[in-house]
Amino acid sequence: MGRRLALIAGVLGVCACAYMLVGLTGPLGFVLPYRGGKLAALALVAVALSVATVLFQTITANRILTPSLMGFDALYVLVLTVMVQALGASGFAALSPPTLFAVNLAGLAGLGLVLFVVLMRLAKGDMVRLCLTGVVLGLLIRSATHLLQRLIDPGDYQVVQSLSVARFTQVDGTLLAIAAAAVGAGVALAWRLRHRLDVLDLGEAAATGLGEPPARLHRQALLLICLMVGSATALAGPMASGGFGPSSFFGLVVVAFARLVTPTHRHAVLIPSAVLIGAVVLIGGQLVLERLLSLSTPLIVVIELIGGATFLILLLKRRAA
C-alpha cells in the first residue's frame, strides 16, 4: 500500500508542478501567487470533502453516500439567500470577506448540526432511515430556497446564482489560512479516530462488543463532517452543478476511486489514499481544462458527468450482491 500512496503522491506533485508551470506567460510575481492560490485552494476542498465522505461512508456502513445527500449544499444557498434578500446585493457585497465566511461557516456548521442532531432522533440509531430521511429534508430545503429566490430581486438573483457553484477563480488569502486552519484541525481529528473507525467499520454489534459505542462515534465523525465540509463550501461555494443538483459526485468517486486502488478497510490507509486522489482528480482536471483544452466549462460538471457513472455502478454491483 506504500508504494501505491507514493505513486499517487507523485502524480500529484507532477500535477500541481504541470498547474503552477504549463502556459506561464505575464509577470512571474502576479501570476505564480495568482495560480498558487487557486492551487491552494482546490488541494484544501479536495482534502475536506474526501476525508468528510470517508467518515461519512464509513458511519452509515454505506458504500454510496455523500455528506452533500444530507442537504450541505442546500443549506449554503438556502443561507445564500437569506443573506442577499435580508441585506441586498449592495449590502451583501458590503461584508468583508472573513465576515461573510464566518457567516456562511458558522451558518452551515450550525444547521448541519441541528440538522444530524433532529434527524438521528427521528432514525432512532437506525442510519438507513437518517439518510431516507435527510434526502427528504434536503428537498425541502431546496424548494424553500427556490420559492425564496423567487420573492428577491432579480439583481440580488443575479448574486446568488453567481455564488451558487463552486468557485476557484479569486480566493482571498486571509479566507484561505482561515478554512487551511479549520480543516486542518477537521483532518487531525479525524485522523485520531482512524483506529475506532476500523472497529465502527466491521459492524455496530461488533463494535459495541469491542467496547467501541457506535453512538458516541457517530457524533464525533458528523461533528468532524461538519467542520470540514462547511469550511469548504463557505470558501469556494457547493461543489454541486447549480447547487441544486441531488448531490455532490466528487466525494462519491474519489472514495471509490481509493477504495479500488487500495483496497484496505484500514483508515490508517484509506484516508490518505482518498485525500490525495481527490487532489489529483481536481488539480488534475482543472489543469486539463486550463491549460490543455483551453476551455471554461465548469470541472464540477465533467466530475458529476463521471460520478452519475460511477454511483450507477456500485449501486448494481451492490444489487447484484
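Note that the rigid core is defined as the largest set of C-alphas that superpose within 1.5 Å between two forms. Numbering follows the first chain given and starts at 1. Not measured: the values here are computed from a predicted model. What changes on going to the form predicted in complex with its partner chain:
With the core held fixed, A188 shows a CA shift below 2 Å between the two forms. Residue displacement note: G88 has its CA displaced by at least 2 Å between the two forms (rigid core superposed).
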Second form
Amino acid sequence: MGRRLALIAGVLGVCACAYMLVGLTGPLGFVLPYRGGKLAALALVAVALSVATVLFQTITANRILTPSLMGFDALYVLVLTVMVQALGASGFAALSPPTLFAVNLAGLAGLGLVLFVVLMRLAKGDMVRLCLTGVVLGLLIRSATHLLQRLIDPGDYQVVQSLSVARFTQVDGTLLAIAAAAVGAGVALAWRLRHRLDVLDLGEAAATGLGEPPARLHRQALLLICLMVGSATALAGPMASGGFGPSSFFGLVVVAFARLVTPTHRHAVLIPSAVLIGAVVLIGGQLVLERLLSLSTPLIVVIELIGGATFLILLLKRRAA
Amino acid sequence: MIRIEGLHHQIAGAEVLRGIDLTLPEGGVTALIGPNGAGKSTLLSLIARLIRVQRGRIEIGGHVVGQTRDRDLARVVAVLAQGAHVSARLRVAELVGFGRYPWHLGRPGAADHAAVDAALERFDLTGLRHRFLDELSGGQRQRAFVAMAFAQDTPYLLLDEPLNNLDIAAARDLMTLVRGLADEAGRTVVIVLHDINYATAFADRLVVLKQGQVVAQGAPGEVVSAPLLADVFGTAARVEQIDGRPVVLV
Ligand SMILES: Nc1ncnc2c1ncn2[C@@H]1O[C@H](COP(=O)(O)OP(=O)(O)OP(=O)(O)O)[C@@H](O)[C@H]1O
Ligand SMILES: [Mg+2]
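Please supply the corresponding structure for the form predicted in complex with its partner chain (the preceding block corresponds to the form predicted alone).
Entire complex below, previous chain first.
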C-alpha cells in the first residue's frame, strides 16, 4: 500500500510540474504565479471533494453516493440567488472577494448541514431511500432557486447565471489562503477521525458495541463535509461540487478509483489515496486538456462522462452482488 | 452482576418488553430462550446499549447503562448482535483485531497483537487468519465474530443466536468454546439460543421470555418441562430426563 501511495504521489508530482512548465511563453514573473494559483486552487478542490466523499460514503454506508450527487451543488446557486436577491446586482458586485467567500461558505455549509441531517433522518440508513430523498431534495432546492430567480430583476439574473458556471480562471490570492485554511482544517480533523471511521464501517451495532456510537461520529463527519465542500464550492464554483449541472461525479470517480488501486478498509490509507488520486485526476486532466491537446472542452465534460459510466458500473455491480 | 429493574420497552407503539426484573450473577453461562418475537434480542440490545433504555434501569458490572461513557462500557461488555455481518471486506485477523479497539483506540500495541493471536488460537482460526470473511463458511465466520467479542476482553459477553446456520458439529464446538470462556476465562456469558437442548446442555441458568416478560428462570433441570414448553411455545413436545438433564424430544 505504501509503495502504491508513493507511486501515485510521484505521478502527481509529474503532473503538477508539467502543469506549471509545459508550453511556457510570455513573462515568467507573470505566468508562473498565475499558473501556481490555478494549480493550488485545483489541488484544494480535489482534496476537499475527495476527503468529503470518503467521509460521506462511510457515514452513509454506501459506495456510490457523494455529497455533490445529494444536492449540495444546487445549494450554491440558491445561496448566490438569495445574495443577489437581497443585495441587488450592484450591491452584490460591491462585495469584496473575501466577504463574498465568507458569506458563501457560511450559507453553503449551514444549508448543507441542514440538507444532510434531513437526508440521513429521512433515509434511516436505507440506501435506496437515501438516493431518492437526495434526488427529491435536490429538485426541491432547484425549484426554490428558480422561483427566486423569477422574482429578481433580469439584469441581476444575468449575474447569477455568469457566476453559476465553474471557473478556474482568475484566482484571488486571499481567497486561496482562506480556502486553504478551511480545507486544511477539515482534512486535519477528518484525519483524526480515521480510526473511528474504520470502526463505523463495521456497522451500527458493532460500532456501538466497540464504544463508537454512530450518531456523534455522523454529526462530526457531516460538519467536516460541509466545511470542505462548502469551501471548495465557494472558491471555484460548482465545478467543485457538481450537482446535476457541472461535475457531480468527480468525488465518485476518485473514491471508486482509490478503492480499486488501494483496496483497504483502513481510512488511514483510503484518505491519502483518495486525496492523491483526486489531485491527479483534476490536475492531470486539466493538463492534458488545456496544455497538451489545447482543447477548450471543459474538464467537467470528461469527468461527467467517465463518472456517469463509473456510476452505472458500480450500480450494476451492486445489483449483481 | 447484571441487574435489571422495571424495564419496559416500546417499539412503534407496541410494548415489546413489559416490566422485566432480572438479576444475573457474576460468572457462568445464562441462556435466554423464548419464542420468536418474545423480546430476547431487544433485551440483549438494551443491556448492550445498542438501543436506548426508555423506562427502567440496567446495571452491568456496577455501570449503569445510559450513564456510562460509551468507551468505558466497551471495556465492560462485548456484544454479538443477531445476524452480525460487515460490509467492509476484512480478513479474519483484522475483524478479530477490531475487538481490541476499545483498548487501543486505533493504535494497537504488542499486547493487542498478542490478544488477537490468543483469540485466533482459542477459536481455531489461526490457519484462516489471512482469509477474507466472505471466503469463509457460515460456521467459520460465526466463530470469527465470537472471537472478536472474546478479544474485546470484557468481563461480560452477550451473544445473540450465535448458533444460527451452524451444523451440529460447529454448534457443539462453538458452545464448548463459550462454555470454556465462562469456566476458564471467568467471563459472564449471556446467550440467546433457540435450541433448548443446547441451552440445557451448556448453560448454567435459563431465563425464559414470553411476550416481553420473564416467565421462568433457574437451572435447566428446574425450568425445562413439557408444561412450560406447552405454555411458552404452544407446542406439545415431550421432555425426558437423560443423564440427569432434561432433553426435549422433537
Ligand atoms: N425495528 C422494529 N420495528 C418494529 N417492531 C420491532 C422491531 N424490532 C423488533 N420489533 C418487534 O419487537 C418484538 C420483539 O423483537 P425481538 O427481536 O426482541 O424478538 P426475539 O425474541 O429476539 O425474536 P427472534 O427469536 O425471532 O430473534 C417483536 O414482536 C418484533 O416484531
Ligand atoms: Mg432475536
